[in-house]
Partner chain sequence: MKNNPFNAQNTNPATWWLVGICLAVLASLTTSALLLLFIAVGSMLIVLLCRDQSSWSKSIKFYLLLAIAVVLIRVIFRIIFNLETAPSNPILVLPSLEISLGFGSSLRLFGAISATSLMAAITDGLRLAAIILSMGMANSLANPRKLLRQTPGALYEIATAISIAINLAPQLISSLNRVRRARKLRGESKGLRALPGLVIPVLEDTIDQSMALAASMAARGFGRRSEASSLRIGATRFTGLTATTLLALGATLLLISPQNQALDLILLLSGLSASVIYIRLSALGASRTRFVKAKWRYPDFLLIGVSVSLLILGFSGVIL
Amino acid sequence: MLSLRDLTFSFLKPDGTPATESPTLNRVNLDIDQGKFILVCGPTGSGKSTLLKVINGLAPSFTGGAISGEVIIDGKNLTGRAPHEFASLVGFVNQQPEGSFVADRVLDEIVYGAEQLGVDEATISKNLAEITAILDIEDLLQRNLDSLSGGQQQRVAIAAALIAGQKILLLDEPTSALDQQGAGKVLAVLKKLTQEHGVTVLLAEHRISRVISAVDELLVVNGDGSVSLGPVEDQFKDARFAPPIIELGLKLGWQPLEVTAENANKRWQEKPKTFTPINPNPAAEKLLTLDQLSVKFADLLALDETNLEFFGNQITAVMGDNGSGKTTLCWAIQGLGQKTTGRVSMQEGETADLAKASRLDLIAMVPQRAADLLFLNSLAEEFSESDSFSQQPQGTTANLFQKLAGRIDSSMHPRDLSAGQQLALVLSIQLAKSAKVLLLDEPTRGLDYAAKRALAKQLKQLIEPNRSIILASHDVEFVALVADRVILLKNGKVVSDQIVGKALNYSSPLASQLAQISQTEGLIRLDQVSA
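Hey, can I get that sequence as one chain, in the form predicted together with its partner chain?
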């Protein structure tokens, strides 16, 4: 169905020389049969999405770069052709469905591709009936796209990619923006497409744990230009991008590796390992007190008379479902432009009485989209703007950034940094005045496992007796890595306030993956287990 022969692809600098020392894809040979469900994974920047783009013609005609070798699809050699020549054979679904919609109504969006390809009306009608039935979206055809849930949007995007009868479907991180339920339905549909309709599916994803049990084979893009294809259990030699379940297997030397929680649990129960309990950082002085803090939006009570205390030397995670009040709590503590009732006080006094500038100095916040704060053309400009704005000696921000992210060329454009580096940049800008309270709203959005680990390390570096770090997150594994204390919110109310080992325990609804596997009191993360 799909073959790559000696395929080499490298990105080029504007002057035509290769941008990297070795090609992104180097002499890749690959044969994929019809009807296979394949997970494509690898560390960020390894070339996962480049591989997908080579298969639908977006690389090189869209991305630039040099290609050699052959891309053969359904017996046709399409190497170096424009994307629209691939379009009738290969369907493509992007990370964010709402960013790739052309139309406003579901029906128009689905048939768009077939119209572009000049498919006749009778065939479009037939394909439309078929594909909407498979994806269970027949009732949505007349709806507006923006009225759909994320999962429904993603299924519409899949239908749109297959409307012209394409037999290969490529998906670039299709479930990363979806909740568990939405992602489950999308995966079930993909499984059905491969098994019952002979569609070949290649799925690139970094949230591997939710996908891994559904796929037939794993295609690993190693990052050195090579790729390898094989059964899931054989593929994880490299732990850089592995989910906790695989990491556990690797650490304990399981042969073969387990991919479902159920099997892993059996395996663990056969031979449980010893582990060290978690020692949370001892709380230092009390830095922040919330007294009867409430926030009301129209008729919704987003935060309901919350009383909390936060201490230095600690990282506190605020957890809860979407809409439970996590983000609202962060903004209410920061207190800018939000109507709140109740009191937020620090040693310096009530924050409502402080001048805006000194409040900004005391309480730093990194919003959900950190890049919203970046608007200058180079790191150097951002550094000096930050130093002069916070009236710190030149170099303060740059030093902090270097401490967090390592040495990076300061002439780089902030937008060319990775998501993790951007976060580090915003952290250093916001902390230039060494605030006593640091708030982070969903800091792990869009980060892969490696970047999350790096962020955890950075946050631990920032722990000081005179600083309290508070993060709102729904990412259990990340919280397990960094937090000392976990506060759980529900409908704007605090429902529990515990140390991390208890909060993410196996019996808790917030159990970490390792806690679920081990079913053991006090074991929540991998570094507790001795090999």
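Next block: the form predicted alone, after the form predicted together with its partner chain:
No partners, no molecules, just the chain.
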């Protein structure tokens, strides 16, 4: 179904010279059969997205760059062709499908692409009935897109990408904003499309632990221009981008590597390991109190009379399904952008009574897309603006950033930083205010495992008795790595509040991979385990 022959792709500078010393993709050769489910992975910045864009024609048509070799899809050589010439063969769903929707109603969104390709009405009707049945969205056709959950939007985007009979489906981080249940439904749909309907699926995903046991093969983009395709257990040469189950197998020398928790548990039980369960950091003084805090959007009660206390010296994770109220809670604590009832109090008093600038100095918020807070043309300008705004000595923000991300040329444009570096920059800007409460909403979205480990290290460096860190996240593995306490929300209500070892224990629906494998009381982390 898909063949790449001696494919080379390089980004170019405005003067036409290569932007990097070596090509992003260099003499790539691979063949992918019809109906295969392929996971595309590799270190952050290795070229995964570029590979997908080559396969759907966006590179070089929209990205710019130089391409050579051949891209052959279903026997047709489409190298260098415009994206519309790929469109009847290749469907694409990006990381945030809602950002590419062109209609208001589900039905109109699904059929739009086929109409633009000139597919006749009878074929569209036939394909519509088939694809909506496969994706179980027949009852959504008359709904407005903005009324759908994240998982429902993903399925609508998949339907729109396949309505014209496309034979290849490319997806970029389709589960990054979904809870465990929503991600499971999307993966089940993709598996059904490959096994029962012959669609070839290439899925780029950083949360590999969610999908590793479902795919047929692993396509690794190595970062040096090369790629490799083969069985999952054979493709991990190191642990830079490996999920915990693979990292554990590499550490313990398992051959072959296991990709399911069930099989890994059998290997663990053959030679059990001894370890000391993780203990949370002790709580310091109380920094933040929520009293009967509620948020209502029209007829929807998004947060219902919530009472919580947060303490210094701790990282608290707020978890729950899509729509449970995690992001709403964060913004309600921040006190921006929505009307609340109830009280948010700190040692300085009720935050509603404080001037806006004073509140922002006490409670810092890093939203899901950290880059939304970056608006200047260089790191140096961002550093200087942050110091001036926070009334701190010049160099304060730069020093914080260096501790989190290392030395980086201050003349760089913030948009040229990696996602992890952008997050470190926004963290530094917020921390320059000496905020006592730091809020992070889905901070690992788009980060690979190596970047997550680096972020976990950064956050742990920030723990101190007079600071409380609160993060909203679906990412169980990251929460297991960094949190002391886990608050679980459901339909805007707190349903549990536990130390991380109990919240992510093997008997919990939110069990981490290592908890599922070891099936022991408490929580373990990889640095505790030795061969």
